[in-house]
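Below sits a lone chain in structure tokens, taken as the form predicted alone.
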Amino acid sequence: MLLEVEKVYKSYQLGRNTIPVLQGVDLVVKKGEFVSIMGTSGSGKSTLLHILGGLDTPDRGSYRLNKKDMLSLSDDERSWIRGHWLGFVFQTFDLLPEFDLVENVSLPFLYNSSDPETMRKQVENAIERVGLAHRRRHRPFELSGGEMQRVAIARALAVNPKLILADEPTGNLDSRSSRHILELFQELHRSGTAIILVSHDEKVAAVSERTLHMIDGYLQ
């Protein structure tokens, strides 16, 4: 088993009011599995993804990733796991405009202990896998939206992650670019990479092996 979440709760404080977001979430994901989580805005799906990525912590519950108890780790230990085991893909691409494609894809290695030659090979391989070797020295403003998202996916792939976490990865793309990105996720899945994809779109979620629904903080 790759990932096991049990009875995870999360609330946020808004003034004097406590807003419940996750209300006892259970989730199990196998190695190499492709899972989609659907839900409307505010349903809690992005909060869950942030907890799975070690970017946030729940109020209570348990979370194990590759047999590691994620909730007992220090900040430095969680940073190491993010740099070695996890790849993140967001709706807004989150590329640095002053960096070219190679430099953007290399960013995860700021928190990764790989030697320079290993890093170079992994970055080049990731760029080739998303079909952008011919654009390697271009900056984000020289790329289309679909190309920028492929750069973001290459950045996620560069560390050879055990799990990719994708939050609305086609949300800012046209239908043609969206289709190409989803085909790329399916290809990554076939190669053995586990993926958890969050979306509000049924057509996007349909590319996965299994679809779950987040409704009012409950995962069904």
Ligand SMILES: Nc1ncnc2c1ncn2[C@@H]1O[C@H](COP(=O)(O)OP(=O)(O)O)[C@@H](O)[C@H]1O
The other form holds:
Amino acid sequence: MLLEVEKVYKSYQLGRNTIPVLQGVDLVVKKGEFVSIMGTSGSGKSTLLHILGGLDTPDRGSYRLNKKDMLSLSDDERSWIRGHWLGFVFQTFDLLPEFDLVENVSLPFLYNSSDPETMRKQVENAIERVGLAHRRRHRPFELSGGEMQRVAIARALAVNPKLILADEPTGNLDSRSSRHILELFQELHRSGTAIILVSHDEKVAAVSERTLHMIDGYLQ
Amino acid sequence: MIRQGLTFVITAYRSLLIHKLRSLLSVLGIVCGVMAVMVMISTGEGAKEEVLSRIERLGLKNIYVSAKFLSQEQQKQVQRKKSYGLSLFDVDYLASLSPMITQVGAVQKVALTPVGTGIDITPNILKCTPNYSELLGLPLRSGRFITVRDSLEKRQVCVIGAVLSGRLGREGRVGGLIRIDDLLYTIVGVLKKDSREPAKSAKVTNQNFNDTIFLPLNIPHNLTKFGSSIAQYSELSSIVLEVDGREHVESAARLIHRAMEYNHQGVLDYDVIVPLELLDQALAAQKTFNLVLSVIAAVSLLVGGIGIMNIMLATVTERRREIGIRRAVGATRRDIAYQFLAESFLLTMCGGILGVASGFASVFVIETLAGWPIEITVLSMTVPFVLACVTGVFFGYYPAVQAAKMDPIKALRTV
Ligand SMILES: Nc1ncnc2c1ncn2[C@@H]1O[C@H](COP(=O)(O)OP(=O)(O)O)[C@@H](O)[C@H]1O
Ligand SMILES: [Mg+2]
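To test you: the structure above is the form predicted alone. What is the structure of the form predicted together with the named molecule?
Below is the entire complex, every chain and molecule, led by the chain shown above.
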């Protein structure tokens, strides 16, 4: 098992009101599996993804990633896990505007102990896999939305992660670019990377092996 | 680690470039502070040197009593009160005043010009007592200085300064002759060249003696002893008194003041100049100047530091999303802190460089406008620069910690 989530609860406090978001989420993902999670806006998909990435902690429950108890780790240890095992892809691409494509893809290596040669190879490889080798020295504002998202995927890919967490990766893209991005995810899946893809768009779910629905704070 | 540090600096550099004007403005206070510190250190060193050399030349164990020009009103008073200016009577009186006073010398400026020297400078002619060279520490290059016998026997001899000697050529050596006012004087000594520049300050009028002719002052007795005959009226330019130790200068000066007041019946036709006091005054003035500059520097650096802090806090808020992304790809809190610390450090370092550059400029402006001697040393550049960098780290610390403490979730939820 790559990932085991059991009875995870998370609620937010807004003034005097408690907003329950996750109410006992159970999730098991095998190595190399492609899982998509559907749910309406505000159903708690991003919250779950942040917990899976060790950026947020649940109120209750247990979460093991690659046999590590994520909830008992320190902040620095979780940072290490994000930098070595995980890759994030966000809806808004989130590239650093003052850096070119290669530098953006190299970003995780800034916080990673790999040697420069490995870094160079993996970065080049990732850029090639998303098909942007010819735009290496371009800056984000010179790219289209679809291309920017491909750079973001390359960035997530560069460290050879065990799991890619994608939060509405096609949310800001037109249908053609979306199709392209989804094909890219399928290809990554075929090469052995586990993917959890979150979206409110039912079409997106079609590319995954398994689809779960977030309803009333549960996964079904 | 090195790669990371380098990337931090590059990141910082680029983010500064994006906000060129903003960065420049935020760093202005640092620039001023560095400039002030640099001016302070440079002028401090230069001025100290000048002041010390001026006053040292006067002799720190000496006290001068010099004649002062009087207004017409004052002159009437003088006649009523029978004060005859600075005279040999004063010399005698002061010499017997206290055992603290070990030597008394006198000098009289002579308004004559030498004839037939064929040179374009007008040498100063001073009639002085034999101990004058010892009192002022004037070393001889050749020959001897004026002696007691020269004075007593009214010999027609003179001692000349090195530059004058050079200009006179063959005639400017020991044994040569100089004609002054129809009288021929034999050169018996030549002084060593004084390489120090003549002082610019008006209060401390001590030119060097490179083009001076010293003649014997006609005295009826040896001045270091109490003499028998007293000259009734003989205007002197100044009297030099040597005190047996620096610790006695102050009390000796008080004695001299009182004695002169008594002698001249309260007519202030003289000045008492105490080089040691001048030194203290000069150092005190220097201290005040330094204090003012220190305050300016401190305030500038403080304001500059707050400017840095302000801009860095703004940057941290502006780049929340970026902080979230960096955390998502594996940055620890410490990584984030270092990144922002590097940025404020780089910012102030640029300010430091600009400050040193403008410090150079202002130092030269001060040098030419105020005519102060100024010395730029390695110290006067590194101290303000390091100070700026320390300020950057100090005031960049809080924003860096704020950036590091930021909850990655909150950072990622801001758009
Ligand atoms: N910091 C917060 N404080 C209060 N409520 C929050 C906070 N973050 C998220 N929420 C709420 O939690 C719910 C789930 O949010 P989210 O996980 O972003 O949903 P999704 O990604 O499925 O749209 C939403 O109702 C949102 O308003
Ligand atoms: Mg969401």
